[in-house]
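Encoded as structure tokens, the following chain is the form predicted on its own, with no partner shown.
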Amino acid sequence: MELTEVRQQIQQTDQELLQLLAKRRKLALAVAEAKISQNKPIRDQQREEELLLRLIESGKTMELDAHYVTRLFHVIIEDSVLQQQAKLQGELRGMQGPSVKVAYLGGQGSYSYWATQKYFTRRAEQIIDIGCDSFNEIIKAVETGHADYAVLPIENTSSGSINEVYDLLQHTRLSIVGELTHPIDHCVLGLPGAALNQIRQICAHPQVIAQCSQFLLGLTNIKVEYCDSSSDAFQRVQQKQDPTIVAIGGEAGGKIYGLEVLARDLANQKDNVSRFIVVARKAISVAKAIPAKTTFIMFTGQQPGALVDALTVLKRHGISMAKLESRPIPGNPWEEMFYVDVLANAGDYAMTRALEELNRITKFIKVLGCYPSEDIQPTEVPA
């Protein structure tokens, strides 16, 4: 066959694949409705393993290797689980409105912009973007009712926790109602025709600079200009129209501003992922069929063994801790507040009892939110 004819058949096949994926997603939502009526958990990893093994065996007869089939269906299964969770949680919360107003850092093309799109696409027909220049502005947008939700980066696998966000959570009345992780792929982006060996200035957000520090150490005579967000960096390069000035950010975001990639894979760690939280004015209840996380802060005091005693409470009630973060308390030198993420539903009996006990032995405790966990770990398949 001629190349043109082959490409036409590929396009037709791709379209058929999209139609089948859309059909499968609708069937997954039908499964969610059945699980809701029967009060069954959203995820059944034993069934997922059986499904993957059956697909691998079937793929072999079609000359499709196991690794290819497994990677493909891990993505499909993850989408199915997230769609079902959103379906169940949406019904529980009565979120039937056609649109949501969401505040996030930067403008179109920033990493927070893409995270916002990723999270709310399956939850609303329309997303009204409210770009902000600072984390404080984001929080105020929701507190004042200008936005329904806010999306905030909380930690990164390369640069660690984002302390400014943790400190804001301590003083706001907003509640965490969701989370998501988003891969962060840093690139050098410049004007068309710009060359990497000619750059003299780099525009980027401070967190991006921290995540790409090893790459930047290899450069000489380069000025770094700190920006409010990656989209802010893109705008500055676009406006200055100087080929020696570049930005560091995501390729998709740079394209919005007409920038081209000069270098890729800049992060200190190969798997560079950011975790974002979603906050709102009202706390939510998480359906028991959905894996949940609860985040709280506590002040244990300075007496010896106080933190150990608090963590022992969680162990005694069978509650797994996902994260422990300490932050200084303003006005109290050398004293710290602890932020704790646990893999538990705040409405469960064990978690309720644990919080009651922690309230008795700590000087201060505050639940920041209970929310569905979107950390969908792939089901492992036996070799």
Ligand SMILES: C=C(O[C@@H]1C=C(C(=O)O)C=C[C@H]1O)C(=O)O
Contents of the next structure:
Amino acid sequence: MELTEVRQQIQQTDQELLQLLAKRRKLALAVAEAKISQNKPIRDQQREEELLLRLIESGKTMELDAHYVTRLFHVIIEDSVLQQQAKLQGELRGMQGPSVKVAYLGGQGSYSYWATQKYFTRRAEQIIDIGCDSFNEIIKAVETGHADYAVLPIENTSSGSINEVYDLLQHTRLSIVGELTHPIDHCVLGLPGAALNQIRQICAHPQVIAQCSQFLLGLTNIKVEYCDSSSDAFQRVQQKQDPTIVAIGGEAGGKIYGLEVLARDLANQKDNVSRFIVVARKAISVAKAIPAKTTFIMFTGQQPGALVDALTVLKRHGISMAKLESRPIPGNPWEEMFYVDVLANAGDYAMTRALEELNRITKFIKVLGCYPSEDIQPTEVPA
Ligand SMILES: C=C(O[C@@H]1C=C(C(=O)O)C=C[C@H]1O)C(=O)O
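For comparison with the form predicted on its own, would you give the structure of this protein in the form predicted in complex with the named molecule?
Below: every chain and molecule of the assembly, starting with the one above.
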């Protein structure tokens, strides 16, 4: 067969795959409706396990190996669960009418830009993206009504918590209404013709520098220029037109600015993933059929055992903690505000009781938001 002919057949097959994926998505939404009327949880891992085992067996008869089949269906099932969750929350393609205005760090091509697209594509027909130069400006954009939502990075597997964002959350009346994780693949990006052994200057956001610290330690005589965002770094490299100046950022983002990859996989951790939060002026309540997270901040005072007592309240109510972070309280040297993420719905009986008790024993407590958990752990099946 001729190359062009085979390629045509591949194209036709891919088109059929897309149609089948779209059909499967629609069916998953029909399942969500049935679950809503029967008051059933969205996720059913037993069903997922049965389905995966059946597909693996059937794949073997077609010379498709188990690993390949499992990987593909993890992605498909994750999408299906997230579509169903968005539907149940009443957010699917109509979060606030047809379009949403979203504030985020940088411009087109920054990591926050991709996270914004990923989160809101499911939820709105049109995203009006409002790029900002700082986290402070992002918060202000939503507070003043200039934007409906903000997307903010809160932690990263290589560099840990993003303190600036934690500190801003202490002083805003905005609520956390969503979360998402997004893989962050750092690359060195330069003008066409640039070479890795000739670079003299690197432009990058300070968070990116922190996440690639080990790679940067191996370089000598290179100036590092801090930028407001990865897209700001790309823009600077594009404007300077000097092949010895490069940026660090994501490949897809760099492409928008005509930059090419000179090196990849720069992050200290192999799995470099950022968690983003979505904030809005109005808090939401999360449907019971969806796994929820609640984030609150508390000041316990410094008496012996104060934090243990607070955490014991969670333990007594059977509430699991996903994260505990402490940050200084401005104006009160050496006193700390604790940030707590728990795997619970703020509207549940146990959580309401726990919050009431915490209210009594702490000096200050505030719920920053309750939101659907988008951390869909894949169902593993025996090999
Ligand atoms: C579609 C369903 O909902 C979820 C998604 C599944 C899927 O995409 O196959 C399977 C089980 C559930 O976790 C279902 O329950 O059938």
